[in-house]
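In the block that follows, a single chain appears as structure tokens, in the form predicted on its own.
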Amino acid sequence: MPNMPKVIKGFDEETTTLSYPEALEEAGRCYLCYNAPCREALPAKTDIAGFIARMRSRNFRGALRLVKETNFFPGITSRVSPYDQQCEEACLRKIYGGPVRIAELERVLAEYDRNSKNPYLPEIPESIDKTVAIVGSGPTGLSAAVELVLNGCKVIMYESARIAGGVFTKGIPSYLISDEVIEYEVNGVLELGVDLVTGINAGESINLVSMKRSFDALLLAIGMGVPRKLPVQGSEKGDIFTGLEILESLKLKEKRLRLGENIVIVGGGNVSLDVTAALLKLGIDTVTLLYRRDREHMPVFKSRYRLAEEMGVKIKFRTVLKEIISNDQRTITEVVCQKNELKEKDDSQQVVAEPIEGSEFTLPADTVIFSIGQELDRDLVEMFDLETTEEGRIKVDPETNQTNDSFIFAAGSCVERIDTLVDAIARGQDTARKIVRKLLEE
């Protein structure tokens, strides 16, 4: 380990917002399509043509209101969601001067709201005398809370961390989005009247019997909160972290991780690229990403990959980590890697990576970071005796999102694979509507 290790710290946001004249000019490019394909390509089904039409008439507040009907977090999603692979990809303007910059127009509206002396909050309807508890305050839980309140429910949200937001507050590097934007939009949910309890311990603070006495329904939006680590030889020694630990240390002042100068990252998703880019921004030049397949198999947003490329990321494709070697002081000195070959599995056209015998090689390393996905935190699942799927997620009725206990609903990545924040927001909103329907039927 070098004498002066790097200390993880935050960054300033590096993205920029269009000026109002630029936004009006961009809005003027929209065809305002009927049955617009951009709307269907966005999981939240935001009325894109509708809000752009209002922007063109300089009714920014009305445009913002229309956006927030389906997405209460436009300042966040417009910065970090892959709009270029969703609504902008479907834009009919794509072949005539490029797609309308929908994400940037949403961002202008979000900044207009954040800088307003009278920020927009929807009108709260009359109470239907139903109270719902939500465990988890990530994008799915927050979105569900908004929809429940706007349908007349009282909502109390429980969060194990000290602050609300989940991946919003812990998993997005500051160079992509500032803490101020996240704080503003998360606080907007609380301003609707949602009560928040933070720092809870599931076993001590959440008891199903008392929950059933106090609430009409319980929604689990707990995500997949346990990072995976590979059980490779030597992984019990030295400085070994997870990608989420690194990203969290970028955001929370009380968490500081000391890293070496030769860092090996194992993974191939957006988190691994975010971590790689962040470390390069810190000035750590020797960062190597190991990915077991080829570039076309990486489950990453195009924008994230472009940014990593611009930062000079070093990726060793078709490579796996085989062993971590440490010295007598339990300090990592190098890693043993092995090359893969890709083969189609049976007749399914599924590509699998198989190690090539005799292809081992070593890389100097003093820090290893695993960024290979997450697993379900099973504390609540076991405590509530919930059924799970073969994939290891909470099993629900797809029509209602109810678990095997009809009092308990579940939504988000703890139930199904969620690829983007907009997907997570849409799932929360949809599940909240299902909860309201069930409560009104009783």
The other form holds:
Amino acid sequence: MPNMPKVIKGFDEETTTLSYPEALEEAGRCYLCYNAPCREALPAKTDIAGFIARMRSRNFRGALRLVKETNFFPGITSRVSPYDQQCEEACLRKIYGGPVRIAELERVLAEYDRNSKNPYLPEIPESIDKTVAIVGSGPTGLSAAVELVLNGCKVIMYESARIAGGVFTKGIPSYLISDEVIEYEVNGVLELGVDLVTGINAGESINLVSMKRSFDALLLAIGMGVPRKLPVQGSEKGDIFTGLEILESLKLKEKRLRLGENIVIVGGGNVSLDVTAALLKLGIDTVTLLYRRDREHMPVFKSRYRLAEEMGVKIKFRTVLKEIISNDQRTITEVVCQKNELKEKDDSQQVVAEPIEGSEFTLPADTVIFSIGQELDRDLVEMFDLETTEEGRIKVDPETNQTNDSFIFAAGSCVERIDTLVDAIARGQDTARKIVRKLLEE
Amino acid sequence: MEVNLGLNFCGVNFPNPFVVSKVPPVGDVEIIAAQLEAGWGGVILRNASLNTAAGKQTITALRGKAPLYRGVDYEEKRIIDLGWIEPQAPISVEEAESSIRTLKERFPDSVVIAGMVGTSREEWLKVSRRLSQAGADMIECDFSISNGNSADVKTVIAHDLKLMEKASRYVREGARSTPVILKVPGTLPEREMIVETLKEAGANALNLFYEPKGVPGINLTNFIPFPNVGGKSTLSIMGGAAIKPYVLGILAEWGIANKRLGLSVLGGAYNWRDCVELILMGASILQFHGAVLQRGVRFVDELKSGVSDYLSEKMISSVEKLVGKSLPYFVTEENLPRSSLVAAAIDEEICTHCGICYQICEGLGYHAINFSDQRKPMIDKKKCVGDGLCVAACPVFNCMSLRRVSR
Ligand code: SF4
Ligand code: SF4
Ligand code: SF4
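Now that the form predicted on its own has been shown, please provide the structure of the form predicted in complex with its partner chain.
What follows is the entire complex, opening with the chain shown before.
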């Protein structure tokens, strides 16, 4: 029966955490390498050998403290960031029985903290009498806030959504991570004394002039807020969603989701895979994913692909969406696709996909989900008169992360391509340090 | 290749050199029978004494003083050492006699060693006589106890050579033709003198033991040391796997001093490699206590297989041929060769590039390992002094070694 609203109860987290005996054994496998390459391979530059050494002597608190110095969100990142492609990939233990399971160990510490009666709170230094406003409370904004507070700044954070967290709260399916874990770690930031204003669009509510009067600096960590849709023929009517919309509604418990029986998802990133896997988990198995190139070109985490594969994802490679066809009731009936051929460009490593004439075919469909990335929310950019790059991101001085307005800093995916949450966190921390340096110079 | 694990020790034929010492803590001859059934070469019964009223050991008495045992862990590794406060209370001569008879009847080919203690001429004479008459293959008299039953007389018999000599003569006399082992702490000084004196007094063998007193650890939550017996603790006997090096050291010293007495050793053997090492250092008979508590009676299979497979691989026909083989290589420090030149070497095939060797050599100040950007360690043979700490620390088994270098 098409288009029957489905009541979705939300997912239970499926990620498990090692028991202490397992964790100690795993920690015992680490060589505690000199100048360990695992650290360099994790964008947050966490002292992995250091925290593992502390775990081995059962100093879990000290180990957690060390992790939190570089990554305030270990419970989240160790669940959803591709450690297997970063630090674990670089682990020198790899050749003897596989890499040390660093994500698992970090998660044990995060859980240890979450279950502790006396959770870890860093010491806050004396105030340096500077106030920084941050717009956006995703991973970059939050980690910048932590670093600023730990350097003696006061931080006020603006978030347009109802709750803080950005991608943390919106973009990750609950079977990978429970809301409780996210909430715990996001609240940890607020506990440091960061003021949070939610449900507010910073630019509209406070103007730049008054901001400059009240704050010493402004950091934009607004991400790429607006999901893209392909301007194909027929894309203005019918059940057309974006991947993020679906993920977001799947996070809300007891939400009624109107989804059809024949779902076509366009795009080959992590979000498309997550949406597909989530729908498959709900028992909706007539989902087809269209991707314009091949598997090896998909910008996805190995673990997420594996999961979607296990769930039985159907992917049409080298395929693009050409047209969406609806009937008179504005109900989608089918989509027209076209096959691509892949050509290697002479001057670069890149492979370009070119449509093959006459290779069109149709697929039955009643719902189309676009998951082809996001773009910058232009409103703020225009309001603040910010320069942007060709890529459509905010232009900053890479040395200082300042925009063309030296009062305004920007960081995270609104500035550059960010692949993982750990990257986003590292950028936030790094930019916060730059801001402090600049404020102290003044 | 057929190898022989059996050996003749002071005229007694042992099917193998592995002997269970005084397990279980409370007397039940069936448990001891099960040990012989499982294939241990012999058993030592708990010490018999004429005076057992003071310390009759019962399960109820033990339970009132629990816990008795505490393991020592290192990081994720459990029980690298084991401590216990189990009192070794003597049993009555009657109980010992009946156990000897039962066991010898059922296991004529296994060795039953009767333990005993004494504090007077009468006791040494009588107990040894009765144990020998009951059919014990050997008698082991324990000199590690105090002379006298009153709590304030604390002279350990083994610390008084004259007393030991006297006692040995009585035991010898009482035991008649039954071979006598004297149990003395391995840490005693003046080993040559002791060996001479006790040999003269009629002893056949020494059982060296090393059971240092220690504290397995402290509970960091409530500050009470382990084991916590109703809120209090006391010194434990430490007798787990960690003591092997000390036992080897003791054997090395006694082995060199001793040409005339058989040597048995108690403690330190936790796998077949330990066994081979202790035998190479001069022990003929290996006694097990903590290891049997920890691993159970079947543990003997591992030991038997380990030692006999080692022997076949080395093409050595009998375990007897190993006894004391390492002693000639053991000298005092001032007699070490002065012209030994070695340098560290790395097996590149299995190196993980972890850099630990580099870190260590830098820390020692020799700067003999170069560590490239590609994380490849290279030994600078000119700078390497060959001290071997990097070899000890390399986390990959057999990856580093020391090689002789020519000048
Ligand atoms: S590379 Fe692997 S073995 Fe080495 S310190 Fe890192 S986690 Fe441990
Ligand atoms: S310590 Fe061993 S494994 Fe590590 S780099 Fe040195 S030789 Fe290689
Ligand atoms: S043996 Fe000593 S000097 Fe030689 S490389 Fe190793 S640590 Fe350095």
